[in-house]
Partner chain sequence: MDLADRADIAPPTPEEPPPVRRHPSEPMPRWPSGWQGPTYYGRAQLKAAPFENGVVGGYIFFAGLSGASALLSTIASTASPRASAALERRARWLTLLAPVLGAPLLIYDLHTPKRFYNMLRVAKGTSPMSIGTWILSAFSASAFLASGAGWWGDRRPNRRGWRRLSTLARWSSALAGAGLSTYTAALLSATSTPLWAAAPRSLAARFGASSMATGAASLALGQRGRTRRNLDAITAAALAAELTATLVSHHRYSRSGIAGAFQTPWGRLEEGGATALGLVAPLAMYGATLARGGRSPLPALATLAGSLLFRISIMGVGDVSARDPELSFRFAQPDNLPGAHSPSRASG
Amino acid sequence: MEMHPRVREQTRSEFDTLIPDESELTANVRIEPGRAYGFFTDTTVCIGCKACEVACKEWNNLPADNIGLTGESYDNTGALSANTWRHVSFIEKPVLRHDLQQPFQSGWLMMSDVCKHCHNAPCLEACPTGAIFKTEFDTVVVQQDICNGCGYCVPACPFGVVDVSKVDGKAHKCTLCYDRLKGGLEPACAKSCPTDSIQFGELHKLQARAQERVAELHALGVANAYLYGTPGAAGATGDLQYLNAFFLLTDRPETYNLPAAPTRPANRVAPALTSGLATVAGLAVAALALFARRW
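Take the sequence just shown and give its structure alone, in the form predicted alone.
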């Protein structure tokens, strides 16, 4: 990653106060309200270290869950939940060696999954209390003090992200470190990632950087590399338009537990209502016909 000039200005490791706009030093981006920010996750450089999971839990004071062995490789958390807002998937695939594959390559696919912060967020549309809102950074956040625990947002999310806690009965998910963004800090998961698999920044710049990365991988012979969640790509279907947290993948979306063509449930309301009304009307006509015969 290119070093920001301000990095050279900070020569000490301890400071009396918070560094203004620290994200310029760590992510080379100044966080300003009114701009869209997000994550670009490059799965080809993820090493499965789980630093993002730990950083997320530590910053957001989330309890540990599923302590112990699940029997599913090194994946002890299993999935995103009310207590796990970052989840690193370990996907092992059988590999047939051939002359084009280097000896050190393996069949492991790893991906740090997170809330997608959809442009047209279905969870927000389904929320009846206004607990879910779009922030000034174009991210999606749940306000637990307003959430009534109805759970409508859970089935509305096409990615299975939102979860209702068994402790407080409220919906929880990644906030894209909303509190850190307001303080000019890079999100904890991206800041802790040692390989820059998780990259934080302005959305349009991340999308351009991701396109360059795909072109680079294609030039290296990784022909199956593609983007998931950018405009016009897989994952941005069904009127979602695009995802603020998008991914670079090298296998089918389903392999990473992602839907191939997610959709907004709101798009199905009108057809469902129309068919329901048509059914009721048909039953009414049949009932009238039946009573007319009797009389």
The other form holds:
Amino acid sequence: MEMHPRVREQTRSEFDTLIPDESELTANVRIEPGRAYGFFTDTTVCIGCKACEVACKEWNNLPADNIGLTGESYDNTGALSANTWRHVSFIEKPVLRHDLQQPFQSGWLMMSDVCKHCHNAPCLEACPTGAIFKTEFDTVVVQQDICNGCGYCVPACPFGVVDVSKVDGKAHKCTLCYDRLKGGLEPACAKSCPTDSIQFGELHKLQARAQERVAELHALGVANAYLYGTPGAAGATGDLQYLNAFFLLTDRPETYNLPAAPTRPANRVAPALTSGLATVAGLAVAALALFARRW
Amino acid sequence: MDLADRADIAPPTPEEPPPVRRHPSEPMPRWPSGWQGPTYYGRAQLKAAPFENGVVGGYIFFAGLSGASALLSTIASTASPRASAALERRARWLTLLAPVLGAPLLIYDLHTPKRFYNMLRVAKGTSPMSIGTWILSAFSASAFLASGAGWWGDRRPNRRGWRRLSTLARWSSALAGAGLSTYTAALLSATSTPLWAAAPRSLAARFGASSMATGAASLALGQRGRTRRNLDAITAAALAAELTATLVSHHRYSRSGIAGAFQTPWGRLEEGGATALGLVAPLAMYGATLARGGRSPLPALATLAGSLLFRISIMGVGDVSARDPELSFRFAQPDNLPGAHSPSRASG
Ligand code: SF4
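With the form predicted alone in hand, show me what the form predicted in complex with its partner chain looks like.
First the chain shown before, then all remaining chains and molecules of the complex.
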């Protein structure tokens, strides 16, 4: 990624004001309402440092979930939750590539998981209060002053992301740093990622960059690299169309705790309603015939 | 691109092909249940609904009972007005169960109950919870109007206007009642919880039939004569329809590879409690007494208990399927996508 010319103007190391459109300097992205933004998480360069988890907690003022060890590799966070909006998963595999790798060398897969900001977002479609909405940046956000904690978004999400907090009784999840985007700042996790495993940007540019990255990896001999959540790929199945936060993976989706072929729950509303009403109508007609007979 | 054909994410081929039943006398084949591949330390892939099963299941029961009794009593008094006067009076009370008991249960289950009115901010076709909010609102308004005007009209025999208003409101509550007795199935189906999502059509047929059975059974309690026989016959027909839909949905769970969710306490409650004792048993009792006309309230009570148990246990089995990554991953395989070309495509 080439550096933005405006970077040269910033000679200070301490700031008392915001740099206008700071994201141009840090991510080479100008944030403007009306455009679609997202995350491209390239798991092949994730080093499992959890800077994203920490940056997310700090910026969003989120409490810790689990203080202790899980025994599951270096993952002591466990899962996304109402208080955890980035989660780095660690998968220890004995040998990744027999030809190049010594067995004692890294067999680790690491992935920073996050809300996928689905195009046809099931949580949003399920929300009965309109608390969950699509922002001007094409991201999915829960409005905390409206949510009444019905919890229907929780089973709606095909990725097990959104969660109702036991503390305040509202649904919480990643906002793709809605407040930072409004201020021209790159989301905290992407800004803090030291290897650019998390890339923030305009969605169509990210998708093109991700395709190039897959081609590059294939050329390097990593034949199992593929995208999860781009149009037509795994994770974007069943009428979800595409995910604004998508991933480059090198193993089956389930390895990373992701579903291979999720579906769009709203597509089941009409079949269920028509079948239920038809059953009731059939029995109602039978009842009418019984009550109307003269014998 | 067909995901099922992609080597990198296609499911590992099962060792044995899915079993085929060659003759109806053979027992139902057992399809391999669960995902055979990797999971993430056995952790859940989905989050289970944060509903209280007894509370939401109870609401679904009362909504179905009220909705169906509004529909059935309106039909009865339209078809034979004179024979149905007592039925109509009983229905006045039954239709008020959904607004008086059901709605508070729903509000109690919210995690921020004092904001319940935010449900009325929007109307959304993609959200059965929003659809249901409006159905329940329409039903409650018309049920109160119908019951109130009917009660008042009974005391003023000359005021025909009250009776007419009551009839109008009853028809409105009958229509809303049809929706109220079945939208809850759409609410469960339109989620990512595997067991609720696997069989939207047959789950809704079960919910609709179960509601009609409870509506007829509760109207029949204390009723005598021909009306009682008619209501018993309707209950029996509804139970038969429910049993058929139950068999279809279980076949569907088995074909989607998630039938393992029933090998749990919730599953045994659904199969042994709700289906065997609360559905098959009353159906048999009705079958035995239908010709003579039974006196015992037992089949009606068993029907009511069975329906309540069914609504609660299906919530529990759903939670099981969401918490178990082997069931969630199995369900989210490309062969379970709508329109996929696998043998499990028969819609249900
Ligand atoms: S991943 Fe889940 S929480 Fe995020 S937008 Fe999609 S449905 Fe909503």
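Rigid core: the largest C-alpha set superposing within 1.5 Å between the two forms. None of these values were measured; they are calculated from a predicted model. Numbering follows the first chain given and starts at 1.
Note on residue 285: its Cα is shifted 7.7 Å between these two forms, core used for superposition.
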